[in-house]
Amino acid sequence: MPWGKRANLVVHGDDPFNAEPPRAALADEPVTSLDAFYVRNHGPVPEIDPSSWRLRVDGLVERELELSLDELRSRFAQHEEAATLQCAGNRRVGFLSFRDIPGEAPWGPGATGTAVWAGVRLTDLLAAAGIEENADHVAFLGADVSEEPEPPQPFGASLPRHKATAEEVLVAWSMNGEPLPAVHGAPVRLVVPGYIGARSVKWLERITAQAEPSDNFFQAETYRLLPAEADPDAIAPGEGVALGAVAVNAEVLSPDDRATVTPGPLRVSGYAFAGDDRRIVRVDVSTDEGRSWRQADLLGQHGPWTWRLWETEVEVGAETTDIVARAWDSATAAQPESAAPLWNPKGYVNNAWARVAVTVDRPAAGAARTTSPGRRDTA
């Protein structure tokens, strides 16, 4: 497997490299280890020489500032941030039962992770700028090149101001303690917590106060939810709403999809989450097609702007064939039951309640149970 990654991610691109870990890699683990995090890219990635490197900030601001990668270290106070990224695709297979959404990844549950951050506040950078009054975006331009667009262009994206100026938002050179991985950004990339993962723009080499929205493709044309009936190949700039923060989703990862299970207590975990400032305040999980259900247990949480882990027990009965769950947030949004009525022709945001098949297989006398009891982790 390239880039470091392990052998058992499932992989959706060779070039652009682009991949997910199986639901086990992320069970029960708050903070996801560096060759498990999801890989999302839209062209090569790009070949940078750290020393050479340099960020330019410009645009509707008093200084236009131009640094290194040592001087952005050393004028700048350092930060760390835990801060789930998922992908606006992330459990984009569950539509095409419903129906096709050609040129588009079958992203599973796995287009997600979690990670600790370490670099500089934007909000810093954009202040020693002197970022005018006028300015109610922030653009952010990335150093690999896409063929998605005709002509090819650089991948870009921008957030509103009140979003850019948040202090949670970093340019980051680090994650898990380690130097970013080339393929997640290297030397600096943006991450912007509680935001679809397009946001958080890698290789960042741009960072532009403007009076509007960035017009560059993936900003203006394709990180935009359309509704079912519209063409995604005929649509105009600007068309469709433009991705944000991420809409509340939880996931099943143990036990995994199709597994063999006995009757009896069996432990059910995964994840939730909720994007920008609201928090998961609710899992229930349900083992008769919802018809009723128990309250899991939320456990500790890495951070303000981390997924919120989750158990519980249930019964398996011998009827038993899937396993589903549905989360809350603070702001009282809940996931809906069917992901019919969320087809769109791009496949963003699946938030319908998660669900997992399973095959109930009585043992014979004296044999093990098939599915391992796991373990609880409230780090």
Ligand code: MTE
Contents of the next structure:
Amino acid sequence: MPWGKRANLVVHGDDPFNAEPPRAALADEPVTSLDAFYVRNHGPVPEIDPSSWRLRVDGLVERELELSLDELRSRFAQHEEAATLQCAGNRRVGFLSFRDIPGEAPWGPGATGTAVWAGVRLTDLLAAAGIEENADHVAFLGADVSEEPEPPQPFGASLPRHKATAEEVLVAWSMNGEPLPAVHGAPVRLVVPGYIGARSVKWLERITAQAEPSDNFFQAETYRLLPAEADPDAIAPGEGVALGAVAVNAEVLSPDDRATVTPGPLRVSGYAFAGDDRRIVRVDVSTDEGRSWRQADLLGQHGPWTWRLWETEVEVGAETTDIVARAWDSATAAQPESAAPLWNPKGYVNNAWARVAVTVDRPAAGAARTTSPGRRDTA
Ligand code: MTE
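Take the protein just shown as the form predicted alone and give its structure as the form predicted together with this ligand.
In what comes next, the whole complex appears, and the chain from above leads the way.
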């Protein structure tokens, strides 16, 4: 597997490289290992010489900055932040049973991960440059050139000023205590906790304070929520809704989808996440399609910007076919039951109930556990 990733990652594309870990690699791990962390690339990983790399800060600023890696490290206070990244296409596969999404990879629930990032605060860089009053947005440009737009363009994005100047947003060079790996944006990337992954620009080279959102293809024409009837190949820049804060979402990580389980008590665990200043306040699990629910235990959190792992024990019966889960956030938003009404042409923000199918292994005849009357006999 390239880029030092584990052999069992699900690869969605070799060039550009796109891959996600299976459920088991994320289960019960508050911080995701570097070799299991998903990769979402829109172009080739650029080759950057860190000694000649410079970060430019320009646009509506009083003084333009051009910073080497050493200057970035020595001139600004360093900060560490645990944060979950989640791609807007995470769980897209759940849409495909309703309608196809041509040209987009069928990401499962692994297009998300949590890391401890270290670097400097973006707001400190903007303050050093003297961001002007009329700069309502801050735009970012990476060094990679994607062939998705016509003509090809570097990957870019922007943030509204209130988020760009929030103290959780980092310009980071380290991930889980290690130097930022090339595939995750070395030498330096943006990390925007609570926002879709696409705003966390990798291989960062330029930060521009400006009056309008970025007109980069990946901000103005993709990573937007379009109405179901829109033609994604014929949309005008700025159409649809720009995706920012991540909607409340959850997944079951254990048992695996299509696992064989035995009747009786079963531990169920997973992740739940809500973007921006929302927090996960409750996760419910059901083995009967939501007719009854059991509240899961929320496990300790690494910090305010990370997912919440959860676990509970349910009773599996012979009739159990699926385990579903739904999370609630601090604004009392809950996940919707079905992905059908959420379907959109680019397949973003599937936050419908988490669902894994299970096959219940019947105990051998004469085993201690007895079947209840009326139980479906599948043998
Ligand atoms: N930055 C650049 N320069 N190029 C990219 O293709 N992909 C974005 C974002 N930043 C991307 C980028 C998307 S869509 C996501 S979800 C995250 O990076 C993925 O980060 P990761 O590959 O480190 O997990």
